[in-house]
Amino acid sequence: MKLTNNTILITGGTSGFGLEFAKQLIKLGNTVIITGRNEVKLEQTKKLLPGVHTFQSDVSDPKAIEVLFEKVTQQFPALNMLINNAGEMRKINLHDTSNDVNTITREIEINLSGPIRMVQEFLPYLKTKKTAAILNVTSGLALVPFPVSPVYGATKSGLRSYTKSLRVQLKNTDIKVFELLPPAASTPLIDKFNMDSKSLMAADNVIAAAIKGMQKDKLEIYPGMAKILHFLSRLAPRFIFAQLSKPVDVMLAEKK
């Protein structure tokens, strides 16, 4: 896919992968629009990237998505690409009674319902374009559960399944459906997990690999260690699941 002269909407664009997408896609000559919940962070991003366009919006709010669609398509009628990037990842101890029924599913609203609703809202518009694309950012953890973050893993597996189905249903359209499955990377998303920085892939390298993959029409993109995780999830699923389950023992010990 040609990644120049497009008009691209990125959710969650004030940090991490979203910010890197904005930086690199602007350099390639695209018009880039980002969303975020925090107006202050949007203003900071605007100062960092004067060429970016910003809208305050929350993907977990269906009404906000409807308003966003009206504003974006009116101001940027050439819109032809949607990148569903906004996400949240929490370490959750399911024994903890403070995780009430109103908050336990927060990641579902952001990570899964949000992208599905965004696609549903923008799809008819994207279908009118001669060239269009949707990229959903899932995770290497869509391939195998990460028990210390049970809801996050469930949302990313669900989004991966949805993305595959979306691709099949859009096969007779001009819309390409991409999936980025990043490995653990140096973004604010995992700051709370205290991971060894040496094991993390730089966010700019993840996005550079994503852009290169899209340019080559690779519909599923596995940067860095995600390639190995993809391989092991098929060759030795019990082994890799056991390795990813180890942090639970530490978490449970902390609560005793």
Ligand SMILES: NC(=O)c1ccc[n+]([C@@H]2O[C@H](COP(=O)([O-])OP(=O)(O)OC[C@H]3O[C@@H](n4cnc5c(N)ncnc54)[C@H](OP(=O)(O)O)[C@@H]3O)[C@@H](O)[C@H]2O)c1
The other form holds:
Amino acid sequence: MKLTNNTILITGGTSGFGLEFAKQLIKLGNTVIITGRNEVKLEQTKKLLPGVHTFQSDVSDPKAIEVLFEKVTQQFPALNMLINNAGEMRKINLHDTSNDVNTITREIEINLSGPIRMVQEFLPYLKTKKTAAILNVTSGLALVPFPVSPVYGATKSGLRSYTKSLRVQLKNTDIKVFELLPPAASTPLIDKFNMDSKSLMAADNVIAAAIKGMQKDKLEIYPGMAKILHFLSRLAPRFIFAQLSKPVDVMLAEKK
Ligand SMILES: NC(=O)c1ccc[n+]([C@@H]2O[C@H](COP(=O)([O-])OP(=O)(O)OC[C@H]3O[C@@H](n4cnc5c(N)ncnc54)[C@H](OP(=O)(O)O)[C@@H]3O)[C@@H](O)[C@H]2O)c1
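Starting from the form predicted on its own above, please write out the structure of the form predicted in complex with the ligand.
All chains and molecules follow, beginning with the one already shown.
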């Protein structure tokens, strides 16, 4: 797919991968629109990237998605690409009773219902375009559960499943459906997990790989260590699951 002269909407564009996507896609000559919940972060991003367009919008709120659709398509009728990037990752100890029934599923609303609702809202519009694309940001953790983040993993494997089905249902349209499965990378989302910085891929490299992948029409993009995780999840699924289960011991010990 040609990645110049597109009009691209990115959810969650004020930090991490979303911000990198915005930077690199503007540089390539695209019109870029970003969303986020926090007005201050949107203003800061505008200062950092004068070419970017911003809308305050919460992807977990269906009404906000409807309003976003109206505003974006009115102001940017050439919109032909949607990047579902906004996401949240929490460490959740399932023994902790402070995670009540109202908050336990928060990541589902943002990471899974959010992209599904965005596609539902924008799909008829994208279908009117000669060339269009949807990119869903899942995760290497869509391939193997990460038990300290049980709800997060469930959302990402759910989004991967949805993305595959979407691609099949859109096979007779001009919309390409991409999935980006990033490895652990240094962004504000992962920084709170206190991981060894040497094991993290730089966010700009993840997004450079994503853009290269889309330019080559690779529908599933596995940057850096995600390639190895993909391979191991098929070759040695029990081994890799055991490795990713190790941090649970630390979490359970913390609770005692
Ligand atoms: N970093 C990694 O290692 C890694 C690995 C694999 C996959 N991913 C995935 O990559 C995506 C981006 O993550 P990141 O690491 O770049 O995270 P990040 O730096 O925390 O950025 C998240 C962005 O999403 C926005 N956001 C969060 N909740 C939102 C909501 N409800 N509505 C609209 N915007 C929202 C945030 O802005 P506001 O807070 O202002 O809304 C921010 O702009 C996520 O889907 C994540 O699961 C990350």
